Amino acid sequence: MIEQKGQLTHNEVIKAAVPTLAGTIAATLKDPTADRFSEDDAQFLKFHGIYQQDDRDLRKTGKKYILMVRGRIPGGVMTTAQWRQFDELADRYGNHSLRVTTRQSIQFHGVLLSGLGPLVKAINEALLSTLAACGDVNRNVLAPPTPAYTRAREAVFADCLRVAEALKPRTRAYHAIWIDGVQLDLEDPVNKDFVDPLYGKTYLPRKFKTGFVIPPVNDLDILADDLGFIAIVEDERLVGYNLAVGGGLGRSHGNAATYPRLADVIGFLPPEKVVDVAKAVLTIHRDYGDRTDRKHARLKYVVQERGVDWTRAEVERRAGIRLEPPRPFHFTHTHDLLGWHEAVDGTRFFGLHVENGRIRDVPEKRMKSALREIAGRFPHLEFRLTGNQNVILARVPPADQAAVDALLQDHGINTRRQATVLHAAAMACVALPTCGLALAEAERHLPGLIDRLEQLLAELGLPDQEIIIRMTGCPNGCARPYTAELAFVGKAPGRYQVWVGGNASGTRLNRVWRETVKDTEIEAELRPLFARFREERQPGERFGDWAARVLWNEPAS
């Protein structure tokens, strides 16, 4: 690890002091008078897949502390038994909803401290985990969810599992706290001097994201990850991966030193080297990432400032490999296949649109109940979470398709037309009321805004025009706004920064079009822009491509 100039952040200090990441979490769990964890323990909790939050809708009457718990589900694949367990846990300990994340995971919201221990233990009993779902470590590893394109997906998924296991932190504090229910003795030299064999004593400077994808589909926005493996498939056989390094979308308002960045594709490697290369890239972040400024601590800044050639040489040195030149590939789109389709093995699968990832029951659409019943009646099915916050019901025998379809329709899900094109392509982060970083609404607000924009487009003679629209409550970029064709990034209550010019394939960043727009003025601001698009677009040209060509003078993707 290179010597850092400047004062280390508080997070670095506490990681060095308690390298097991145990803190006093177990002691607080056993304290019947406690309603929250200490500020330091709240940082350690993130490594265990847990965020301490409060319900911001209730702040006027005092803080009500709650917790968000995120599962680590490599590749987003769950058995029906695991789904039933998660469904039950959401009712028992959460707010009766499950939220699919952009990293193929599930979050529980509204968890009280009294239910935290039993919830996390039950997740582990379901043979899943929350370890490293958050924190300064490698997060949930992504894999292509859609079974319609190539048999090579199974080989890619196997590599995803290998990398997820290899990059998992090894502290025994997780098992001690959540399975055994004991507080580690922090003065015991075994714990005080613990050094993770991969991460070292202080882990990474910030989070690290890894994913796998199979062209031409980029349904995981792979270039937004720190580390991406782009599968090269020939005659249904996986021959290797193009390596992408240095992506990341987080930024801060008013801080020009922070910015979104797409990963560079730096070489090609054979499948058997994925673990060695993954460790090499991760340890570059470990050793060179900025530990004095968490806003400047992601791997993307190392790659940007040291250069692609340096990065490639460092990967080759650490992995003991000579990367070949990247193989040709092309991305066409980032969307999921919704509705019924045939998989490459002859089974059927159903792509279920989940607006902003929130699975719950409402009077007109009882989605949570439908999925629970499907998991119980068809135990041979597989649940796959997508990076677009949807759910795929996979491995459906042709003989069961009609029954599954009927069950969905009986619960209010229109299996023929689940959403309009604008709603189907939209995505938002959680934001208010639970996220402490949110400056404005996102999940609760975007559906209504989409309705308004659909009406505006129809008035302009552009009905059913697909535009990838994303909204976040702050600039951190959790819903990947900076690759969208049109994005709203929260700046204050009811005020958004507007970005335009991303593309459908996830290979181009957008740019700021308006620094601040009031929510009530969005239609007035966008009307002339959409009118120009209608008049100036080339045949078949999408809104994002038009904006990049006309507004930013960028070449077509």
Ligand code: SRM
Contents of the next structure:
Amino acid sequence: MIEQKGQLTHNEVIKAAVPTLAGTIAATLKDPTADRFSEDDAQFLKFHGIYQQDDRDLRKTGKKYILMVRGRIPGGVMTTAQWRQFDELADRYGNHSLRVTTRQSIQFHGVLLSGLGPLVKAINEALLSTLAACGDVNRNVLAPPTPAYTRAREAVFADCLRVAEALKPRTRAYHAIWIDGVQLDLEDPVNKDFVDPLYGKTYLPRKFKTGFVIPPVNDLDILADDLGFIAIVEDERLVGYNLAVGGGLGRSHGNAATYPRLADVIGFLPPEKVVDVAKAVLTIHRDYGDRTDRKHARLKYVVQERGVDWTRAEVERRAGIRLEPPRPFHFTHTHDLLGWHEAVDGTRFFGLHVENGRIRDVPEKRMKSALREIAGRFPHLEFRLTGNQNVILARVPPADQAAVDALLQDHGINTRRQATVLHAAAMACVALPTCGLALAEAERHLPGLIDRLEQLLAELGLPDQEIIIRMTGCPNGCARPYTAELAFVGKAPGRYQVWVGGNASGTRLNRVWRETVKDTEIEAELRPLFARFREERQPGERFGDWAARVLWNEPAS
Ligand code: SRM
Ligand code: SF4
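So the form predicted on its own is up there; where is the form predicted together with the ligand?
Every chain and every other molecule in the complex is listed next, the one we just looked at coming first.
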């Protein structure tokens, strides 16, 4: 590890003091009078996939502590038995909803301290985990969920599992606390002197994200990850990966030293080297990331500041290979296939649109019940979570398609037209009321705003115009707003920064168009912009491409 100039952050100090990440979590779980964890334990809890939050809707009347629990579900693949377990756990310990995330996982919200232990234990009993779903470690590894494009997807998914396993932290505290229900025995020398073989004593300076995609589909926004493997497939066979490093979207308002960055594609490697290369990139972050400033600690700043040539040489040295020049590839789109389609193996799959990832029952659409029943009646299916917050019901035998379809329809899901083009292409992060960092609404607000924008576009003679719209409650970028064609980034309650100019393939960052727009004034601001788009676009040109071609070349007003 290079010597760090400056004072280490508090997170670094506590990681060094407790490399097992056990803290006093087990003791708090056993304390019937406790309603929350200590500040330091809240940091350790993140490594266990748990966030301490409070219900922000209730702040005016008093603070109610709740927990968010995030699963680690590599490639977003779940068996129907796991789905049924998650469904039941959401009712028993959570807020009766399952929240599909932008990284192919599921979050439980509104969990009380008393339910936390049983919830995490039950997730493990379902043979999934929450370990390393958050924290300064490698997060949930992404893999292409859609079965329609190539048989090589299975080989890519297998590599995703290998990398996820290889980059898992090895602390025994997780098992002790959540499975055995005991405090880790720190007198046992194995625990006393524990140092993670990959991460070392202090883990990474910050989170680390890894994903796999298969061009031309970029449904996981791979260039936003610290480490991306872009599969090169020839004649349905995986021949290797282009390596992408140094992506990341988080930024802070008013701090130009923080910025979104797309990963650089720096070379090509054979499939058998994925684990070595993944470890090489991760340890570059471990050794060179800034441990004195968490806002400057992601790998993207190392890559940006030390350069691509340095990064490539360092990967080669650590992985013991020579990277070949990247192979040609190109991305066409980031969206999921919704509705019924045929998979490459002849089975069928249904792409279920889940508005902003929130699965729950409302009177007119009982999506949670529908999925529970499908998981029960068709146990041979596979549930796949997508990076666009949707769910794919995969491996449906053709003979079962009609019955699955009928069941969805019976629960209020219009399987022929699930959402309008604008709703289908939109994403919002969780934001209020659970996210402690939210400055404005997102998940709860975007659907209504999309309805308003649809009306505006229809008035302007642009009905059914697909525009990728994303909203986040703060600049951290959880719904990947900086690759959207049009993005609203929360600044304050009811106020958003507006970004334009991303593209359909997720390969271009957008730019700020308006520093702050009041929600009530969004239509008035966007009307002239959409009208210009209608007049000035080239045939078939998308909004984001027009904005980048025209608006970016205009002098600032
Ligand atoms: Fe995120 C922090 C939700 C994907 C960048 N993110 C958070 C926290 C945990 C808030 C906190 O730290 O207290 C949010 C929990 C809200 C809640 O109540 O549930 C949160 N992030 C999410 C999810 C659930 C958004 C969603 O609507 O689906 C996504 C969970 C993914 C998962 O399953 O692992 C989620 N977060 C992302 C992404 C998108 C991605 O990875 O493709 C990004 C941008 C890419 C990146 O990492 O650069 C992202 N989240 C952040 C950041 C900014 C990191 C940075 O480098 O500055 C934070 C804040 C932080 O880490 O300090 C953050
Ligand atoms: Fe919370 Fe901000 Fe992430 Fe939205 S973008 S979930 S408000 S941290």
